[in-house]
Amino acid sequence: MGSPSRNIPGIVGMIVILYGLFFPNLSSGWGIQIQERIQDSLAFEDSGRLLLSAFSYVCRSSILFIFIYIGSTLIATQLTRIWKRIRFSYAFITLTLMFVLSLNILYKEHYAYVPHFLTLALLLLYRVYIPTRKDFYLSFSVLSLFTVIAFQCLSLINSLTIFHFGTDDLAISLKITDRYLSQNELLTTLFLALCIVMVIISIIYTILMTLYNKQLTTLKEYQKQELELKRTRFALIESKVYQEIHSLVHDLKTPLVSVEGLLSLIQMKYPYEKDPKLKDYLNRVDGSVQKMSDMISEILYEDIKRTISVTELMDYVTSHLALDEQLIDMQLEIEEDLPPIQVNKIRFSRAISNILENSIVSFQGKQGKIRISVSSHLTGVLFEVWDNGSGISQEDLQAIWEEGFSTKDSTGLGLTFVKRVVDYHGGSIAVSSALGSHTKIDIYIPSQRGNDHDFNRGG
């Protein structure tokens, strides 16, 4: 059934639609006044007393059944939502002629149908052109309010009677009475002048609200077009800036082997090993240089991979963040006894970083908790990142994954590199949001090749 407010278009419908019901009863004396006024005309032979009894009746009919059509919209549009194969237009048709017959059963009034078969055509056709927006009800009651006047004046001419036109007992009272006042001039003339100016009046409505949104609609495109353009500027700057990182980077590796040449030669041509303290120097910056040249090498090819603990990871990790400043309780938990995993280290750590990262950044410089749970699942290791933060809208949950997709003016390149860093170590991610809530990313890793394992596919 939907959420509570999703139902409230139907509750309000139902208490329009009872309200119109129980109208000819609460306006009885309004309509015991409208037959005095017609008996006082034809009594004075005053066609200005008949004037007014026929503007009554019109407005007292109009809005009776202005409440009929404005519920019947209600409950037509809750059905349509709650059963997708009814469509709209049978939905209001039905509703709306169903009220129509109880009112005559209730109350005998004899209602002609065939100006509500004209006004539900009008009205239908009104609204394939009535953008279907938060103000859809608001339009659409206002178009109702001149259709209803525009036919219910029809009601009052003469010779429209053969075509079942006014069949009440007010309508036909102020008819007979025109006939013999004026012999049908003045009603006839009148209202049908005033049903043209309500359908006249309908239709620039129309036309106004169509033009209207279409300058929503082409406004919505240019901002749209201005976003996709940002985005593509800031990924463009993103991989300017990449090449040449990458280029520095690679440029490291000269020097390094230069270091690591003069290195060998040192130990070639002076006796380091009669030196202990020597000896332990040399080793130190060896292993430095050597440990260097392959966080180079990750950097620069992906596809190398070393095994590490989870533990050794997380601490590279968590090194690089800055927390100084926030007011984040950052919790790491990592399960006992837990696999080595094969990943490149320095991508595999800077999507990790940029999950975090993000998480900071949805608290807005707020107080906030991330926990990290690091523990097996199946055959590999199982990363679990929940923030408390500002949480994702489930119609953004499916643009994240997207290049240049961001809500905070960032490139959008964070997430995209995460799930690459992730399929190309054979994992699968995972993302569940609620906004306002938190957010939880859940990144697993296989530890035997061949054993990837996909969240959505579960298992």
The other form holds:
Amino acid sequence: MGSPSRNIPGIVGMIVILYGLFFPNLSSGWGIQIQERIQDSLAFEDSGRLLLSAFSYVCRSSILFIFIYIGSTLIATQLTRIWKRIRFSYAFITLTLMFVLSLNILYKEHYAYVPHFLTLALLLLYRVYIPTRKDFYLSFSVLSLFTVIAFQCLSLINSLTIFHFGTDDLAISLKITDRYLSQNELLTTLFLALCIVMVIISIIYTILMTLYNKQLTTLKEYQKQELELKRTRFALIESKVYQEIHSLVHDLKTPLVSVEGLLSLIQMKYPYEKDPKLKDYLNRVDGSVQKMSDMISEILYEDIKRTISVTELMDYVTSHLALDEQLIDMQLEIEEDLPPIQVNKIRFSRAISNILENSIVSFQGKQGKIRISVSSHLTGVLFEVWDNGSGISQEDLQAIWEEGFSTKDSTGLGLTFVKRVVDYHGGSIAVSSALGSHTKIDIYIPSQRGNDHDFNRGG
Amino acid sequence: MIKAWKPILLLIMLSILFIWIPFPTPSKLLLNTYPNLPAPIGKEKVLLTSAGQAIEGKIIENIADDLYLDNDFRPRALASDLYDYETIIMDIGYSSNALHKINREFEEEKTRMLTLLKEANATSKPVIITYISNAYRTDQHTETLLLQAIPYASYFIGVKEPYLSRNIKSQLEKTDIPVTFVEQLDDLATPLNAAFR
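So that was the form predicted alone. Now I'd like the form predicted together with the partner chain, please.
Every component of the complex follows; first up is the chain already shown.
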């Protein structure tokens, strides 16, 4: 049945319909007043009074049927949502005619059906052209009002009586009186004109709505294209920045090779047994230079992997996170006796950092919890990152892997990079999230070759 | 787009069906019609009443006034009111609103009508039935009132319409009373006048 807010049209529709069904009873005083005015017009042979009662009749019956039409529209919308196979039009027709029939049974007034067939046909014709947007109910109600008034006017046209227009008691009384007083000229002329005016107004309204909708659609299309352009521009800039950094890192290798060469020259020129301290310093410098060289290689070449313990990797990741000004409670749980993993340390830790940074940003400076859990899973290691931040909508979940997708006006390359890194390590990634509740990202990395574990990607 | 047109076409088909189906081919029963007016039937003073309380009774009153007939329009007259009158003109037409206004059920109205007609017959007072709304009030209630009133009638005046129930026509033929159908409401004055003078 859906959430309570989804049932609102149906509930409101039922209330409106109930009010419509009781309306003839509630407005019986009005009906009697019309009847008395008709009698007065006969007693005084006064067409003016007849005209007033005719307008009064059109108002009363239009109000009655507008309740039925709006109520039926709302209930039909609700039913169409529940029973997706049933189309709105058929549900709307059935409900409206059913309620008109109920009125006839309840009040024995003999309300005609033909005007309702035509009113429904005209409304459904308008519906082909008016958009189903947020203001659909308002537009459709306005159109219903004009169309119902138009066809209620036809109820007072004498020549249409044999075609089953205006067969209810008051309409007949009005028409017979008009026949006696003006040989049908008064009501026929006036109400035919009024009917034409109402139909023209409803047609113009539909045309305006259609044009407005077209304008709105074009505007949205432009906005979408503009956003797409913005994303592409960002992606281009980011890609250029990456290229620059890549060249810069590559250039770092040259001075490092010089340092390495000079170090071995110093080691050869100054025998270290004379100064054991110097030997230690030189070894440490050599070690650091080697480490730096490895790091540069890992940055430059994706396929460079090394065996590393999960604890060491997570220490490296968390040491780079800026959590000082945040109100975040971060918990790290690493299962004991985890096998070492073979990863490109720099890239893999960058991927994990990226996910954690996304989580931190989702709190927007507010209090929150991030839980990182690393455990053995099948023949590999499973990294689970959970946060109770703002979450991701179902719509956005389908698009998060797309290059350039971002909800924060950034380049949107983060998760694309994460996925590429995980894929390169033969692993898999899965995201599940509920808007306003939580987000959970699982990354699986095989600890040995030949694993073909796969998550249902993309959440 | 084609799917959206289907219900619209269905509604148009239904409209055409409803417009034509309820109208049977005109009956070939031959009835006495104007200008074959009968000899005078009623005498004054006249009681004008309505069976079903439709507004048409008021139109008959207007015509009677125009003819200077000595009459009283008493839509809710009872059998006990008859002593003061020589003739009854009863207009038939069911109006749900009018009955609702006087807080009366259809069955009560039917009983009132029959009691009045029986009393008129018992006291040998002529009854002129008028039915001027035949194409308008084609409901079951009006037809019931008509079918029950016609056997008590001395004269029947109606307005010519393309559609008149076969039952009503058969009933009129059975009773063998003078019947006049006029073209327009205005023409009603002629047979009504002829019935008295």
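Quantities reported herein were computed from a predicted structural model and do not represent experimental measurements. Rigid core here is just the name for the largest C-alpha set that superposes within 1.5 Å across the two forms. Residue numbers count along the first chain shown, from 1.
K.L.:
Rigid core superposed, CA of residue 159 - does it shift 2 Å or more between these two forms?
P.N.:
After core superposition, the C-alpha of residue 159 moves less than 2 Å between these two forms.
K.L.:
Once the core is aligned, does residue 369 move its Cα by at least 2 Å between these two forms?
P.N.:
Yes: residue 369 shifts by at least 2 Å between these two forms.
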